[in-house]
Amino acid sequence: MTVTRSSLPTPDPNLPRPNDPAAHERLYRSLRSRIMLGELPPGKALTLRGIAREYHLSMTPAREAVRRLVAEGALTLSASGRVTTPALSDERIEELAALRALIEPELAARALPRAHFALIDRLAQMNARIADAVERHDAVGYIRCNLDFHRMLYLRAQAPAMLAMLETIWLQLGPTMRALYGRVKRNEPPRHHRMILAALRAGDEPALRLAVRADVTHGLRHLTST
């Protein structure tokens, strides 16, 4: 029997192809987002087989996505080959928070000259969405909106290398931030966000730096509490 191209079944375009580079990129970005938003708890073990099965892909794109995430510090790889989300020590949390306290005020200050009133209004709307997430006790929604609030401002800094470095820090802190949300009883959005908005409206760079740094260090006190 001769098999012609027309006699072969037509692949479903909605299913990812095992060796499709775009499928690998989507897998990497999906896992990266889940880790940054705290959808995976600290110390959670992952397997290549489990990842491939969940995303209906072969082992090759799963292995490549994990390799990239290990390089970014989003996943840890033990000597035995065990892959887990990071479970950070207090010392590591303090180190990452200190980096945030250095980078984020600088990004905010660089963004200030380009922070027009329309941007400030969008930031205020984002802060309202944070309040909604708090009211719904939506931990992932809270983390997502909080990061979007900061990212929206920092994009105006036009400092892509600095922002990329910061996102790597957020990525490593993601699972721990989710664990923190479960311990801290929030009933309102971060109060330092109101200070950030006020400093932006006033064009006050020292106050903006102070508000952003306070926002970061306030979280540090909760993260390292026992």
Given for the second form:
2 protein chains.
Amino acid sequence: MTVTRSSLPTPDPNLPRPNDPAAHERLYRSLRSRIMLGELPPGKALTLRGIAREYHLSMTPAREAVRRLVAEGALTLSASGRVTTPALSDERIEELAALRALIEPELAARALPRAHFALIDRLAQMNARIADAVERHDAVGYIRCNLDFHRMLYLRAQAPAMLAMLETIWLQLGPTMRALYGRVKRNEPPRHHRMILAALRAGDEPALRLAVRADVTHGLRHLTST
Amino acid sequence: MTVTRSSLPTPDPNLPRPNDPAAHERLYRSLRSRIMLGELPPGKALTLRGIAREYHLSMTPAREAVRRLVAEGALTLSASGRVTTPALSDERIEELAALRALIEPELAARALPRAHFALIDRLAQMNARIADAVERHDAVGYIRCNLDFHRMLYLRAQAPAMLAMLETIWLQLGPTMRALYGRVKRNEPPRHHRMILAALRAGDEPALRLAVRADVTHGLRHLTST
DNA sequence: CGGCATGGTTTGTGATCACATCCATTCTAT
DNA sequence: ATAGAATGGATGTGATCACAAACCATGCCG
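Got the form predicted on its own; any chance of the form predicted together with another copy of the chain too?
Time for the whole complex; same chain goes first.
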């Protein structure tokens, strides 16, 4: 593809060239997004050749992306190597909820001193979009906006390792969340989100921790009851 | 290897047959162990072909094992695809320590009601082995026994998802831990471990949480100072 | 009519190859 | 002599192939 490299004096050695994020990377991101947003139901079976065909690639990048997602708990690997989206037991859901309840208040507390007004404003806007999604009974949109709301806040904590760990938990809950929010069509206005915004504005860390914890545990309480 | 499959009427269809854990799985376990125990220094470069040659395999299983470890944060992937063992920044170490300080007390508290006498006894024996490793200035042995001590306790919490999450944190700290314990040759008797055992015997959950938290933060405080 | 063997088909695994890129050494020109 | 370019080796990526195990469904026999 590079016609004559000797003729050009390396026009853009490390320029912001479109860059090719590597096929397996794009595949990974795509699958990860679909899983976290709950577009795949729990227990859905996937095949390497099927994924490869769907994305017009060979099995190799599909294998790498799937292996990565399995390592993060986003997919389950049966003994014979078959991959499915996880069907979580009640105990596992409770554990993941407990982890969220441990980590998210900590991230919120770390973000609090750095939460300037513009951020709170954008969070309020995001909250409105969540209400919209609820109005339209758009489960995937609801999950996406809800996660964006939390992520936008936690990004201010400047704690990438914690956030990465939390996102893998969200990933594992993805398919199950969809199964839940798809069932309960009751409009659930982001009540706790308003409490979070109030605590942020007041600079009240204990109240913020409580509000975040309440939001997490409330949303996930429905899951264990099944 | 299967001489004549047609002659035998499938003697053990799903028996606990030794089974071949698949080459990439063995490779993954081996590398993971070496990383978590700190046998590889931070920043060590690895190559797929090098790993493949070392284990007498092709690049394919090496790629899968490495990809999995990268996904768990046990290895770092440079922009050009080169893999190295991570060299953690002080901020990242602080985050990982904070995560340990959040999760480990919770796991200990959940294990407490299930911690019968035999377990406490085995933990005390493990503690003695830690003292031995300290005596011999055996860094890898120290790390292994220390992790075994914690894992043995947390296994009783019956919380596999939490334990898995915690182990990935241990993994990420592996190379750095070795770099630390290799430097500080001062014998550090497992003081906090005795506090943990005392709290377990007394059935005192608040004291147990405090002791575990102290053990974690104490051990990791040396890392940030560098 | 029902349970089980048996066939074909699908799927994951590992090896090998072609290719683009990166890294380092070396060579050349000023 | 030194700085920059060229060249060769090394490395990751993706495709393709051969193979064994697993899965599924049909059909056979009791």
